[in-house]
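First, one chain by itself in C-alpha cells, the form predicted alone.
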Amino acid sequence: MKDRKLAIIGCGNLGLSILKGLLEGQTMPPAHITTTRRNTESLAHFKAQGVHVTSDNVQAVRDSDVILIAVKPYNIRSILEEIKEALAPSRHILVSAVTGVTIREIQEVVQGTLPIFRVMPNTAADVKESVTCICQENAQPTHVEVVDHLFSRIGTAIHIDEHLMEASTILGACGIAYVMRFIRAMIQGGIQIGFDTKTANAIVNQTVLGAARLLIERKAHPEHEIDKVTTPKGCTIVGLNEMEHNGFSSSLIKGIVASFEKIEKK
C-alpha cells in the first residue's frame, strides 16, 4: 500500500477519521494521500504534514491509484459523473463509503470494467479501532489485498455479502452513538453514586475497554463473561434484573431495528 497513492474524497467526519488513523498508523507517506473538500481551510494542519489538499477532484483522481468516497449520498452521484472520465480500469480502484449507495448504482454511473468496493467503517478509525465491512465487484485479489491492508490498518475488516451492508451501517457505524450513550448513561449513574466526572470517566471508560477485550481476546460469549460476576442474591443480578425490568436489552434491539427500518426506507 505504501506504494500507492490515496484520494480521499469528501473529507468530511469520517473521511477526517479514516485520513487521522492512516496517518497515524503509518499506513502510506502523507505525500502518498490527496484529500478534497469544498472548503478547505479546514484541513490546513493536514497540508502542514505533507498531505496532499484540494478542491478539485479530477485532479485527486488523476493523482491517484485508490479513491475512496466519503460523501453524503445524495451528493455520490454528482461526484461520480465529475470524476468518472478520470477513471481508469487498468489503474484504479473505488472504494465508496456511501451509506445506502449500491455497487450496481455506482456502476450505472461509471460503466466499464472498474474494480468497485462498498466499505462501512466507523469513526473509531480515527484511534486504529474502526471494523470496517467491505464487499467489492469486478475486483482481482490483488485489489482486496490492497483494500483489506487499507482498512486493517485502522482496525478489523470483515467481508460480507452486499446486501448487509445497511444492517452493517447500523450494527457498526451507528453503533458508535448507541454505545456512546451507554457510556454516558454509566457515567451519569456513577457520579449520581459519588463519584466525581472525571473519575466516573475514568472507571467507565476502562470497564468498557475491559470488557470489549475480554470478548475478543477470549472468543467469548456475553453471558460467559456476565455469570463471572453475578452471585447469587448479590448486587449486580439485582442492578441487571432492574436494568431489564425496564427494557434495557428490549430497547436497545428496538432502536436497532428502527435505525436499520429508517435506512431500508431510503
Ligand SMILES: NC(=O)c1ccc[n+]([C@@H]2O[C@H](COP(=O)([O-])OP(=O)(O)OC[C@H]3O[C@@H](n4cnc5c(N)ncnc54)[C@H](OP(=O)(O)O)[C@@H]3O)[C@@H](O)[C@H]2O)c1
Contents of the next structure:
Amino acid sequence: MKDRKLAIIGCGNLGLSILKGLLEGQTMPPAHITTTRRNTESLAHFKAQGVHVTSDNVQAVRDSDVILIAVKPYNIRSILEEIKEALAPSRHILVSAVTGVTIREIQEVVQGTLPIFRVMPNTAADVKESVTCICQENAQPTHVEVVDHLFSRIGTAIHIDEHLMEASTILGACGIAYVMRFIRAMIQGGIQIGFDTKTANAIVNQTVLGAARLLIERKAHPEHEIDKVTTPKGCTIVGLNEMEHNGFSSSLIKGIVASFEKIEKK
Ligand SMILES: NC(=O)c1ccc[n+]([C@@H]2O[C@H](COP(=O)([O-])OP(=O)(O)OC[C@H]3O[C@@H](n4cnc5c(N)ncnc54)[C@H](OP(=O)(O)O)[C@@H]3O)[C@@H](O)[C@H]2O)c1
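Could you drop in the structure for the form predicted together with the named molecule? We only have the form predicted alone so far.
Next comes the full complex, and the chain you just saw is listed first.
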C-alpha cells in the first residue's frame, strides 16, 4: 500500500476516522492521500500535514489508485456519475463504505471490469481498532491484498458475503453506539455507588477493554469468563440476574433486531 495512492471521497466522520488511523499508523506518506469534500475548511489541519485536500473528485481519482467513497447514500450516485470517466479498471480499485448501496447498484453506473469492494468499518478506525467487514466483485488476489492491508492497518478486516453487509452495519458500525450506551450506563451505576465521574470512567473503560481482550486473546466464550467471576450466592450473580429480570440481554437483542429491520426497510 505504501506505493499506492489513496483518495477518500467524502471525508466526513468516517472518512476522517480512517484518515487519522492511517496517518497515525504511518500506513502511507500523507502526500499519497487525497481527501475531498465540498467544504474543505475543516480539513486544513490535514493539509498542513501534507495530505492533499480538494473539492475536485475527478482530480482526486486521477491522482490515486484506491478510491474510497465515504459519502451518505444519497450522494453516491451523483459522485459515481461524476468520476466514472476517470476510473480505469487497469489501475483503480473502487471501495465503497456507503451503507445500503450494493455492488450491483454501483456497477449500474460504473460499468466494466473495475474491481469494486464494499466495506463496513466503524469509527474506531480513528484509534486503529475498527472492525471492517469486506466483500468484493471483479477483484484479483492483489486487489484483495491491497484492501485487506489498508483496513488491517486501522483494525481487523473480516471477509463476509455481500448479503450480510447490512447485518455487519448493525453489529459493527452501529455496534459502537450500543457499546457506548452500555459503557455510559455502567459509569452512571459507578457514580451511584460512590465514584466520581473521572474514576468511574477510568474503571469502566479499562474493564470493557480488558473483557474484550480476554475474549480475543484467549479465544474464550463470554459465559466461560462470567462463570469465573460468579461465586455461588455472590454479588455478581445477584446483580447479573437482576439485570436479566429487567430484560438486559433481551433488550439488547431486540434493539439489534429493530435496527436491522429498519436498515432492511430502506
Ligand atoms: N459514521 C460511521 O460510523 C459509519 C460507519 C460505517 C459506514 N458509514 C457510512 O459511511 C458514509 C459516510 O458516513 P459519515 O458518518 O462519515 O457521513 P458524513 O460525516 O456526513 O460524511 C460524508 C461527507 O461527504 C461529503 N460530501 C458530500 N457530498 C460530497 C461531494 N459531492 N463530494 C465530496 N464530498 C462530499 C460531506 O462534506 P461536504 O458537505 O463538505 O461535501 C461529508 O463530509 C455513510 O454512507 C455511512 O452510512 C458510516
